[in-house]
Amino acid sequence: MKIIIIGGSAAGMGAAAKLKRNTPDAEVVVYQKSSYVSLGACGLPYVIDGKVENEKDLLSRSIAEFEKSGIQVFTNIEITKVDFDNKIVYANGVKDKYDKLIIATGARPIVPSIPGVDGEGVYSLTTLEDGVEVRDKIAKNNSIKSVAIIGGGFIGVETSVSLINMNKKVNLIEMQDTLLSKSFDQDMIHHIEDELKINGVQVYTSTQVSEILLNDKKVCGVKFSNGKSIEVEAVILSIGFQPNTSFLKETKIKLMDNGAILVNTKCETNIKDVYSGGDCSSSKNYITGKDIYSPLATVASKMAKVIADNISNKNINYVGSIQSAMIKLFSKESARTGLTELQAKAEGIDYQTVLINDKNYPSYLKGQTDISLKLIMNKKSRELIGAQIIGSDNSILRINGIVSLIWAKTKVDSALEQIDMPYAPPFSRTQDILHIALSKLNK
């Protein structure tokens, strides 16, 4: 059995290499566009301001390491073409037959249709090529004072942290309401709003850049749709990703209305032999059940052995996610899982919400720190729905607790409310500000 893999990155490779642990005897062929595989991109804003030093260390394996295993790598290579009827896989001057064919071709920047964009110091955070670019000419380039980073998701916050790190002016220009609009309800991302201010980030919300002002083809301000304009030297886009699908549009793959290529819970197409995962892909809702694009690496590394287990008739099914992530800048850690509040008023479910304003050990030790939680909870059925968090010294790891209770969907009541949470005064108080939630929704 032949198996090609389309995209050396999380979902490609590790796919790859799972498969290759249940059916030692499977041919299996990468082809990658770029020169390396197992990119961890998560990792990109942490080169700019050198805590990630070696920027090759965020290539968690060699391509030698995966060759090693039995793993045939070709980098450079970009497939352009897939006959799905004869099981041929196309590109500048290759072409290759596959029994079995699974598409991990992640996802590339979405760069808006506006003036400027193409001028000279516009970039991207997408490849470890962008992250060395931003890092050596902007980050570590003393002509460089002030930036414009264009969109407020993850990585746009993450790398305004890099940059005030690395002494620059940040502009964060967001056209939600709020930064981190998808993960955080507006009653607890002003605690983050709050921390970037405090920190020296110029942050714009509800506000949308129409025009990237040039001098000589070289970027020097951003315009508002309001007219206003702000003097930059450089500009970062981080306004969200796309499926990387563009050469299956004339095909009869189906795809979801963004491009994201629509698989089911075995990630099977809805063409035979074809599979899919990653951040080209669609993923599940684990609460609601539905498709959605969920661009994360987790869901991409579980969604991978998924694929492998499957094509190696292991019957496994991909039952989704809850769209864990958190976050930290400067002194505040955020953490979200599950719906927000937003997020399940669309859905329609009957809800009741609950925030608590606590601290996160006694106030006899010294460092004592506020922390905020918020749960969600289905008023129906009485289970957890969604969680934030946002704190510091590591308080916000109770949301790997939250996760268990919505992942298992307990419902909440006078025993849960008792929920045994372990106790000492370095790390919470008597009653802990979950208890105290748990409390507040049972009521």
Ligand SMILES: Cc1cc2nc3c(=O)[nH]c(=O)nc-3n(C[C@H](O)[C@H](O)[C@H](O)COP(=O)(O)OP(=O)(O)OC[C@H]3O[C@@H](n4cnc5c(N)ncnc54)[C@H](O)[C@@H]3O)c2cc1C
Given for the second form:
Amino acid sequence: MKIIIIGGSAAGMGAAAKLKRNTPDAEVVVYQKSSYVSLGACGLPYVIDGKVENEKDLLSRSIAEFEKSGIQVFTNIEITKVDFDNKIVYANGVKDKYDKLIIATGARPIVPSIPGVDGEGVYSLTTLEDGVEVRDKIAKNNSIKSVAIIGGGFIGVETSVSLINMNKKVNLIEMQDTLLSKSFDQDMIHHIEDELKINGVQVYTSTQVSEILLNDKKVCGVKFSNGKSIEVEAVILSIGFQPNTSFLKETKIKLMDNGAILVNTKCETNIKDVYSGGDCSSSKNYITGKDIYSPLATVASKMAKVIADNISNKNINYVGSIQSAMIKLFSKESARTGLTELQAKAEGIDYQTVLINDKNYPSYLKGQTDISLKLIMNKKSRELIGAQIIGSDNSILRINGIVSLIWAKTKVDSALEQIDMPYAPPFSRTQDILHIALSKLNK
Ligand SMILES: Cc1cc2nc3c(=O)[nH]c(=O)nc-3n(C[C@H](O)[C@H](O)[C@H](O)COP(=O)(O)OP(=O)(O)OC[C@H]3O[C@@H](n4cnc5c(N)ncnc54)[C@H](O)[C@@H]3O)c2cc1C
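Which structure goes with the form predicted together with the ligand, now that we have seen the form predicted on its own?
Up next: the whole complex, starting with the chain shown before.
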């Protein structure tokens, strides 16, 4: 059996490695557009401020290592056409026939169609080359004093921190009323926004960029739709991702509205013997069961395994994700999982929330810090469906326990109120913030 994989990162190489472990005699061939495979893109913001000293360390496995395990890797090849009827992939100078095909082409940054976007000094942060460019042409370039980051999602806020660490003036511009609006509710996000502001990030919310201003083709500012403008010498675009599926547009493969390949729980597309996963495909919401687009490494790596197992006839389902995510900004750490209150409302769920502000451990110990926890519970089933936590010194790792409760569909009742979590002064209080929140929900 010959399996062709288009795209060689978390989803593609994850599937390749598992396939070879499952079925050592399978012929596994990867076509990858870039010159490297297995990029840990999550580390890119840390390349900018030097926390990752050598960008090549973000490549988790070398091509030679994959080839040693019998996987054929062809780099610098972009597949431009797939003939699903005859099971052939095409690239410049390449025509190759498959028995099974895995499409794992990931996503690219959305580029807004505003004047000036093609100017010199406009960057994004997705590839290894992007990380090196932003580090060398912005972070380490003393002539760049002020930068605009357009888009206040996870990548935008992480990049703000890295550039502040490199002594840049950072203007973080977000169209929505709050930063990270898809991930945190308004009553939690102010902790994060305050932390950014205290550390020097100029945060603009409810602000849309209408033009990137150029002087002699080089960035010299950005203009807002309210007519105001600010001076900057560089721009970083981080307004979201678009699946890399344009080469499939004229085919009969089913796509979501944003271009993501629609897959079922087996990660199969609507075309026989064609699978997809990761940032180029749909995935499932574990709570609502709906098809969603969730471009996260945690999702891509799990879908990769499901694809490989199904090709190896193991009959596995991808059950979905609850978009668990965390972020560290200066000394503030934040984590979220499940549905936000806004999302629960949009789903028509009858829900109840509780928000507790407390301390991470007892006051008699030096270094006590603030911690805030919001829980969202389905009133009818009494199951937890979402949580957001903000604190410091790893106190947010409580989220892992809460993820388990949501995953196991545990009901909030008097037994759960007594959940026996470990306690010692350097970590928590005997009556921890989670006990307090559960007790309030159970009233
Ligand atoms: C800056 C940044 C920070 C992130 N931080 C986090 C984090 O903290 N936590 C988290 O869970 N996720 C994070 N992510 C998301 C995570 O990196 C992605 O979800 C993950 O990389 C998806 O893997 P993938 O294999 O589906 O796609 P990709 O990593 O995009 O890989 C797809 C590959 O396919 C190649 N390709 C595309 N088209 C073709 C073609 N036609 N022919 C051949 N090859 C092709 C591309 O060159 C690319 O190498 C972050 C992403 C970025 C950019």
